[in-house]
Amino acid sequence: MMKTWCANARTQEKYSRLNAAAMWQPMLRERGYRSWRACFGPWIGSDWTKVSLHHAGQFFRKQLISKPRHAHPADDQGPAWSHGAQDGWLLFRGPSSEFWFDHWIRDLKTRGVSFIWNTPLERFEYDGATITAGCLNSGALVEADLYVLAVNPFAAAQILARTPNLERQAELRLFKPLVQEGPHVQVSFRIAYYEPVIFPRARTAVVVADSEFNLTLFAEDQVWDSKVDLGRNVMALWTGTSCVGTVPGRLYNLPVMKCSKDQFLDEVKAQILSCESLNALIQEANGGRSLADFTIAKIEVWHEWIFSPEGIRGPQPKWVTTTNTQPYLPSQVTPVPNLFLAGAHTKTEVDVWSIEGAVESGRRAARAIDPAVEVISQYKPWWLRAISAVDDVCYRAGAPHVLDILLVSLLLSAALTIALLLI
């Protein structure tokens, strides 16, 4: 991991093509290896079978070595608070639509922004020099001076493919190889209970480390505002994700991609109930009662997921970085002067697929339009920047990593010192 931290070009060009789980496996015992790779789902938001060493290393560097604490002043939403590294997840006080997106939509509407819902962008009108309109699948045209394509890269690739002259432009032609591996199957589900089921600590995700589907659970009722309606007679509400789509489950020997909905839900229940560590946590916080003692009121998959004999699919395919994506990340600025890109799938200083990468990409697109827009630089300690700069020289010269050179130098120095002492 330190090698990814102490590198620039080497990690982007070499480590980005190495599977993170495979690189760590020889150094860990089986239990440690399974536990470690299980963290990739909830923390990195990716599939451990595909995630790169570069992505994993850079992600955890930002988690563990962050800028000094940031003070948030008091406002109409609450008192002052401080945010630092390793403080845990920042969470809404209720469902994200009601507590976040609806507020933003209302605010943007008051600023004059118009929204067109449930009408996808079909293609761009391109005259060979600039974009003249966006064509919706309803047949309507949306005309503007500037266009920002900030949709998921699968949709972007389809939109651009309908205008071949536009698709061939630099940056834009990267979308086709960028999505070549297909979407990441990260299925959301939720479990409701008739009575409270407590986790020992609030604001903590539980990773079911021995789950074939890389299941992660979170107790929403322990975090949400007490006035949030969990559902009729529902006293505890867990949300969860299945982060690995290609590993066969224990009941039906089928991966998530090939399961029916009933098979998927059976696997989820079996993998949760058979986890001894999870059961121990539940017993600790619930007076010795086991998880099996609590009756499930309902378990359901998020409504967008469609299960069929052809495989699972959803209307909003999720893209994540893999060992085959780093060379194809496009810039926010394109050769078309009035077309810009945004999204965590574009090049950023964050350099990992994350919310922070998406935010930075939006600011970079905005700065390309208005140079007065500030893009906040990523924090990296001076000593890491210095070591990374030295490693860039080593990498371009075909030499080993600077940490390898340093280690060998220390060993030789120690051996020489011992030899001199023995003379």
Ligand SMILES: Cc1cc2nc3c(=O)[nH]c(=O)nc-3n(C[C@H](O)[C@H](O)[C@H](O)COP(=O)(O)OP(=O)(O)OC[C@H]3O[C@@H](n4cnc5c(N)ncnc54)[C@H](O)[C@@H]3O)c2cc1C
The other form holds:
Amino acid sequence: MMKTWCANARTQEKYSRLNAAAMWQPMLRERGYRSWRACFGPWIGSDWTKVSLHHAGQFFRKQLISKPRHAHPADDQGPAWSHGAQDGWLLFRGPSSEFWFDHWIRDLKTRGVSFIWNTPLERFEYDGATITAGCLNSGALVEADLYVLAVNPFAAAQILARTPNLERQAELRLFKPLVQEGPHVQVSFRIAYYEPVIFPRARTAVVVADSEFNLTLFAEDQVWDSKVDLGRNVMALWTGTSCVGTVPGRLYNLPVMKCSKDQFLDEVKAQILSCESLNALIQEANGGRSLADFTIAKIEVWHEWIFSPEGIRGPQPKWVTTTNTQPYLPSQVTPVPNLFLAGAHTKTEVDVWSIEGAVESGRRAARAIDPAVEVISQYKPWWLRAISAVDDVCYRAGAPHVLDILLVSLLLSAALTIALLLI
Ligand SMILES: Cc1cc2nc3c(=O)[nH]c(=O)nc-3n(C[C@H](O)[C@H](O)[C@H](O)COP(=O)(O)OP(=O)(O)OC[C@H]3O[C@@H](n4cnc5c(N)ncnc54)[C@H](O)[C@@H]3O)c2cc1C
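Switching forms now, from the form predicted on its own to the form predicted in complex with the ligand, please provide the structure.
Next comes the full complex, and the chain you just saw is listed first.
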């Protein structure tokens, strides 16, 4: 982990091609290894079978030593609060659409933004020098001075492929290799109960560490505003995700990608109910009652997922960094002077596929258009920057990691000191 923190080029070029779970496996006992890799799903947002050492390292560096505390003053939304590393999950007080997107869209509309919903961009009209229009699947043309392509990389690859001489341009030709591994199958589901079922600590997700599907659970009702309607007679609402799509489950010996919807839900119930640690947490917070004592009112998969014998699919394929993506991250600036790229899959200082990466990419695209736009730099303590700069020199010279060199030098000087004392 420290080696990824104390490197620049080495982690981006070398560690980004190594699987994090495989690298850590020899250093951990079986149980520790399984628990550790189970955190990759909900925390890193990825599949442990594919996540890179670089990605895992960058993610945990930001989690553990992000910027010094930031004080948020009191406002009409609530009292003052402070935001620091390791503070637990930050969440809305209710479902994202009602508590964020609806407000945001209203605000943007008042500022003159127009939206065209449910009408995907199909392709660009390109005259060999600039983009002249965006063609929607309704047949409508959208003409503008500048175009920012901020769709997911799977859609971007398809859109660009429809205009081959545009797809061939530098940066734009990276999309095909960028999506070569296909989407990450992260299936959301929710479980409702007619009576409260409490987790010992609010704002803390529960990772079911022995689950083949890498299940994670979160008790929304413990975090949301008490006025949020959870559903008729629903007193507890858990959301969950499965983050590993290729490992067979215990009931049907099928991975998520091959399950029918009923098989998937049966597996989810079986994996949750047989987890002794989860049960111990539930007993601790619910007066000794076991999870099996609570009757599930309803369990359902997020409606967009389509299960079929050919495999599971959804309309919004989820891209995520893997051991095969780092060399293909495109820049926000393209050789086409009026076409820009944005999205968490583009090259950013955040360098983790996340909301923050998406925000930075937007600022970078905006700055390419208007140099007055500020791009906020990522925090990295001076001592990590210094060690990383030294490691860049070691890496370019083909030498071992600076930490290895330091360790060997320390051991040698300790041995030398002891030898001198003994003489
Ligand atoms: C289940 C889940 C949980 C996550 N949890 C977290 C988290 O806790 N913290 C965190 O930081 N990150 C989290 N992420 C990751 C984060 O959501 C993404 O990194 C981020 O949303 C990427 O932003 P983006 O703008 O690049 O792409 P998106 O948010 O994917 O936006 C792309 C948009 O393009 C639209 N689009 C697609 N095709 C077309 C087309 N042809 N024409 C027009 N529009 C199109 C899509 O509808 C979409 O709205 C999570 C992701 C998932 C899936």
